[in-house]
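There is one chain below, alone, in structure tokens, taken in the form predicted together with the ligand.
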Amino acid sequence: MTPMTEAVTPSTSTTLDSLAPLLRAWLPRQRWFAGKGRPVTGFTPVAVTPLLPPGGRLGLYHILLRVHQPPGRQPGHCYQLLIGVREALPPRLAPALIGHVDSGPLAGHTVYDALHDPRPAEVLLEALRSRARVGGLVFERDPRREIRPNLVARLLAAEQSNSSVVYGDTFILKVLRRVVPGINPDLELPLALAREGCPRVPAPTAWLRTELDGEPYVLAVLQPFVSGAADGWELALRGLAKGEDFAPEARALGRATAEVHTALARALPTVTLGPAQLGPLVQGMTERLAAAVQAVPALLPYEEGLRSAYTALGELVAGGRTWTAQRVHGDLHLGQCLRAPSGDWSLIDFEGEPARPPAERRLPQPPVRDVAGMLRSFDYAARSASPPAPRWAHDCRAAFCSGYAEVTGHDPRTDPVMLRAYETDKAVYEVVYEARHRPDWLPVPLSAVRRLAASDPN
């Protein structure tokens, strides 16, 4: 694989072979590393570019990693990685630290994830500024948007998928881990939101990019940075333990959610689905209960009252049924959602499910996808509150879709075939996702699973 312009030229390929023993041991402790469980057997740079030449005190290094964990899908994830070279790491960048280099062109140098460290990190605000081009990094801005010089960086200290940098509490740039070639819906979406003149999602400011063997690859996106906002979880979770009522917030969600939907049927096409599309559909959520069976053998009991949630939709789309589907958020739920101190919410983090391809995760969806991506979030808060509050998730559930009605004119309640499909192909998702990253919690949406194989979403 060649990169736009020569990256990878023998002496940066050396560098990264003197790092590769300590990438290797570093790369699987990221909460962003989707190879977790198997281990990794070989690397190969996509593009290595200096940013701050090594030699001075400080180098930085922009990499692009391909890593290869056989017997697994060839030809490997690809990483993007920010590399800082000093020659000893002050305590503060500790928790940083990638390891000592014995041996090639950075011997005796310690090398950590630059991302933690405000200098480095700053550089690439600057390159957004300047709208710099080095080596196949492009790094784009709307001209329309300015960004102030100087901005101090702080890393973002949430366990995320991707890292997220903050500049002078100005900007919030989130730098990508897994990159993938194509259009990246995190950036595509809220420019054309923007577009729409829609306030719900902030707009970008400014993007890093790259081509790679002819294809397009978003590598980070900076935008405005919500100051002293609080997200739904959190908020959720504090209405909870204090017995605060959660419905009026969670009407202005399904308000905000509207808003999002209304502005992204304007921007971009939507589709009528019919049977040609729906049968697949139904057949995709079908094929993910049975794989997530396989991986999660504590489904098996309810496989068959799931399974139910489809057949019924089957029955529906045999009966000459169409949805209208549209552009959507794809993985919307109380963490995508910030509350300004204005009150007024914001929707973020429009990649889609992690685990879906790429091209999946652009395709027009009924927009009752979403819907059940909120309602199934509600349901999590009231679980994983002691005692669990069933009821408090019920009320959530009916503000929100009554919020959301009084922005579309149109209540998911009043299409629950659909609804429970969407609640359901979630319920399932979550279940593989907590088995494979939080095990402690996996009886949060197994309840859901139990509750919803009996069809009763509460």
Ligand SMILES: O=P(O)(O)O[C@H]1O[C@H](CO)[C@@H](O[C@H]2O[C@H](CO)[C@@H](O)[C@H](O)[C@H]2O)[C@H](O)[C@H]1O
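Computed from a predicted model, the values in this text were never measured in an experiment. Rigid core here is just the name for the largest C-alpha set that superposes within 1.5 Å across the two forms. Numbering follows the first chain given and starts at 1. What changes on going to the form predicted on its own:
- A displacement of 2 angstroms or greater separates the C-alpha positions of Pro439 between the two forms, with the rigid core held in common.
Got the form predicted together with the ligand; any chance of the form predicted on its own too?
Shown next is a single chain and nothing more.
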């Protein structure tokens, strides 16, 4: 496999140099770019791989690029780009425009985000179907699963931290934008669940990977597309707008979550968390609260009450209480759930919180962490309604926990101290996120903070 230090030749380096001024302006405008608010000061090429030969009517480059921003004490984030090259861009691809190249091998050409263009996107699918190897890129496929050729590609409009391409309503390819070394749980966990026969998570059909400086990188994952599925967040908002009862859906979603947890506990090791593991967990929550109060002064009136959630957990730990931990979703909310036309729920996007290192995302966690994330999501939906619907959130939270208990025999509400600690930690994170990125949404997590800071948060 091509190591990082040999992945860029002089010619491809020159190509990237000619693109740098355009990328410096284009990257910060992308929804998936993590460094908003700071200038781009430079690039380090990691790998530049032509997927379509340059010189034809259409060129295609796969680029791994490290982006540098101040303060510059840490290595820049590594991003995956698929750059299309045309002499002129047709009007339908105008939203994908990166710019016009004035110098270097691509002088006189137009470059654009190739995932908007069906033809380059279909090149990726064909490479996965044929299990191609191009330079350091390895396109792999589950040999038991077939991929029909000539499926028409379309980019999903809802860009998040990654990009997704749908092929003929049959498959969906998740292209990771900010890539990190290590085993990616977004491939690892669905593969493990597929081996267990769990129907709640679409089984990976194929994936793209590479290896750089001896470290594995997962770059994209292809899974079956749940045609006609409704996103849990949008479904909840539509129900709120119509005044419909969402509790039956919340109960079904609780059962689906429990089925995934149960399958993960069978497929992968579980551990017992004692004081040695739980002490640092409580300390981490406490430190994140202190940092959040410094960053968002609006938290200051609630700091003591919020800290009491962690103190109560610490007292149980000191008294010898233990918990079982296992692999979990790690970033569960309504937007990570799909309801098929049949009414069945699926869980997607097992990448975990992208800001956390991969090794940390792969640590066993108490399952209540996922439960807390979903409970917070119901609250978000209810507070997003006009007018807010706190009773709706209360009913959905209760129904979700009841559905979870129907499968596991354990209602998360019977462990209120751990549940409150994880909900508090999540709400504190949300306050910091909203203050930085969406100030208008800050009242949503602050309303939860007021509840969780009370001596009896229920």
